[in-house]
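Just the one chain here, the form predicted on its own, laid out as structure tokens.
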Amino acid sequence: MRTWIIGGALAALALGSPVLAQDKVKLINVSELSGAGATAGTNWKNGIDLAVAEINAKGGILGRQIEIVHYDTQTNPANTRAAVQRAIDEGTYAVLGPVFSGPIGASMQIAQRAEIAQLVGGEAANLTAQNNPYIFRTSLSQTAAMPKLAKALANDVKAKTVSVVWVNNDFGKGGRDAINAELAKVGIKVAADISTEQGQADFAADAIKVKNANADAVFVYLNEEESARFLRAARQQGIDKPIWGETTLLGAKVIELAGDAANGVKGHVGLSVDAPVPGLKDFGRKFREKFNYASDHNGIKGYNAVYMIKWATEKQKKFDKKGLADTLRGATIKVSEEPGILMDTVVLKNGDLDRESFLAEVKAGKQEIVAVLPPVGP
């Protein structure tokens, strides 16, 4: 595993004073820097690094600089378990990552046993349904997003039937189950239920199945690269039905890889640098300046994770690993208190989040926000 460390040594030398180990707080990120999740994991890592640099430049957390360490899980559940255990053995204050739901599910009991908060990027509904008081999302869960999508398909598209295309991993299975349940509630029938594989290269056969089903709309729930491949295959097959999805389908990397085939795609977006929210727009500008490309939602999630830790630590006025989780659980974090959170956010008791989200459409190769959706609320 490769390791990158950002510490406060240079800043301290500039001030003419040495940095001792106890002057730092260690955070360890375990994420997908290679393998199928590399796009998501790299965005997540870069968002973390941006937040750490900002916080350290302003004096750190309670006067202590953040030392950030990144371990590459290679999108492998076994590697993820080993990396989380290593992070705990090395004294991390909290665990950041991973992003993919499968590796999260395979590793989160390790952090739970150590009573250390784990802030993750996954959206699979089952992650926060296991009574684990140390798991915290940085994004909306499938159970929060899918009702909004089903209502849009029923009210905006007027769809009576939908083809569902999903990836056969924990992320995809959870999304498929959640959207199918919500479609049933609004009276929409699933015309075709199409399973695909993580890392799949050719989607021609799946696009033909969608075309033959002739549903009123298509719902796509795949990882980033696979989403782009499916959209290109759908364009090649001449599919002209509305194509909808969740945050992943409308991400910057998907739009880049799919090209013109992404135009017209619509869906629910939990986080976006294109949203009409000052904090998100400012983050997008800073991210592009630092990394020379546009962040997707995973970059925002990584950034938020560090600021959630900062907020909770300052709230409890000390570095207490177990107290960090206790403080986050049930918290309401306002931008007025911590601008780095970017949007007012409620952390539910089970680790899920509630906040505003958005409906978006890809137009002329860019994601445009077409509606702001309110929090789910009590």
Contents of the next structure:
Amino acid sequence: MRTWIIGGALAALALGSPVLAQDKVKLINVSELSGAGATAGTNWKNGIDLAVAEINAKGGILGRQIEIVHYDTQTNPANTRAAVQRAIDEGTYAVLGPVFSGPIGASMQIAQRAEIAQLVGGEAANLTAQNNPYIFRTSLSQTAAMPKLAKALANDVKAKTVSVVWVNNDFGKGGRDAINAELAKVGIKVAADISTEQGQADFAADAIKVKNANADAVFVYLNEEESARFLRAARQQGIDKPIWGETTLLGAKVIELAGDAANGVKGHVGLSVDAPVPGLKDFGRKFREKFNYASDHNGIKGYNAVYMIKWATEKQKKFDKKGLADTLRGATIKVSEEPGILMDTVVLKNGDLDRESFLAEVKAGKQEIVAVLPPVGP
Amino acid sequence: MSELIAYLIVGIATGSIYALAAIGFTLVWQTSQTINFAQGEFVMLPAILVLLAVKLLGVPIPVALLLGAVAFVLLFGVGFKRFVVDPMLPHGVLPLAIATMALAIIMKEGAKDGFSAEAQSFPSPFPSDAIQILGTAISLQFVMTIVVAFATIAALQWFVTRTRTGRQMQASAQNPTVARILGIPVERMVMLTFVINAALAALASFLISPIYLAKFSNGETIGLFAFIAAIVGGFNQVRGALLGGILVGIFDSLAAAYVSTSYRLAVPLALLVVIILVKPEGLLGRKEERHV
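In place of the form predicted on its own, the structure of the form predicted in complex with its partner chain is requested.
All chains and molecules follow, beginning with the one already shown.
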């Protein structure tokens, strides 16, 4: 009798395991859960977790539950390369992350060689200029955002000169090059071009430089924690010129860390839970309920990444890693087809995105959307 | 000129915080002839404890500051002496130095895992606005930081040199054997030194965290600058730590302004190299000789 029970159990295991394995699809997220990019990476991860929980609760993708695994890159390019390779070796269906542009640039060739789609949070212009058909953004690139910003500085602020403060990494360099080119196009001169370091703790000297440059406006392009530190330093030095930025500067975490010093900051935001878009507002509410804080744009990006994979898989009606990338390239994903995408989104052939974006201002510690900007493309 | 004054004030303000941390190096050196490699983490952790008190106990900030400071002094003043220094010191200064390196890692990773890997906002006790003096915008927060740090160091100097307990502390540090013969409670004096070190670290933490934000990795920068400050000023002198801190702060600020933020750390390090070559005991330090 005992032999029968053991035999039966073994047979059940032998038959059951493949079925269980087939019931799941593995997604591995490789992001900055510690180090200088911890704020961005944690929001990205939480956005992913929210999307995975929702999709699994509704039956998964093509009937298969998502098994999500997170690896911490510590915001280190070498660790990121190792983690992306590990994710591929462990059979991930697509690579999620990272968020910082430098680590993306250091690791994207690995996913490309494996012909696996990599959905990233980076915004540096050069990421999608390398003919890599497997890299996909989850936000607008700098080349899409900066023209809108330069136009706003010229038309709304009437600025003739601007001080540009940027972080000396791939993200910052790309942003600085893009904004300087766009400022030149609209006839604005750069009064001070101030480079800062990733992870820099003290911005007092930079704020004094900005104050003494006495430009009509200040454009700040730093990562989250550094943005908050700069805003605090600007307040301490009594800078009273308009401070503008791109998405990160107006993010929830920056506003929280900078406190009163964030009030009055204006800029362009690609994604915001405060935008007058039902999907984004709904996401913001669900995120806060689950994690007890307000998501920044990186949370929305992580959430979008999972839904982009879901949409493309259901479109191709199978789990084909290479086909996933082929389906995403050039796709138009509408909210009416996939509500999880939150806003109608066009995926360009090079992996860039095009969709509506927003102009925002921080008022009384909250980001307020002041204008909706149309997509760049038709 | 007004630009230079602004950079100098910023340098003196951050330098005075480095000085508070650097004094910790000198105190531990005087009592145990070793270097506390966890000194930077000693400055990082009190702010985290305060935020934890707010989060877990829901107490207002002033109460949390008091709780955080008391908890830190007990854990890393009394506790550090009892559970790290006392068991290690009989085996020589090298095991103790290595133990402080291990402690630094434990404190850093503990803060990351037990609290958060992300930076957190830390309230400033002073207004963050700027005031105009002779055409120069001066941050009130920096002015107040300088006042508090200098007042604290002056009070410490007065305590050590002008009070009976302070002189007993000095005697215990200089020659514990003779101090015991004279009836000085050496153990108690050494413990007091570690308690003062922890209290100064807590104060430095509360002053720097509104500028740097509270984060588990803050100790790396602060520890390095404080270490440089202690060597530049003189490892065996409290007033040396003050001078070293101010010099390092000013060099750092001027380097960020006139050299480059990329190379700002190189300038204080260059100062360190010059001091080691020209005056190895530090600007205000005493020469120490050891017979082997």
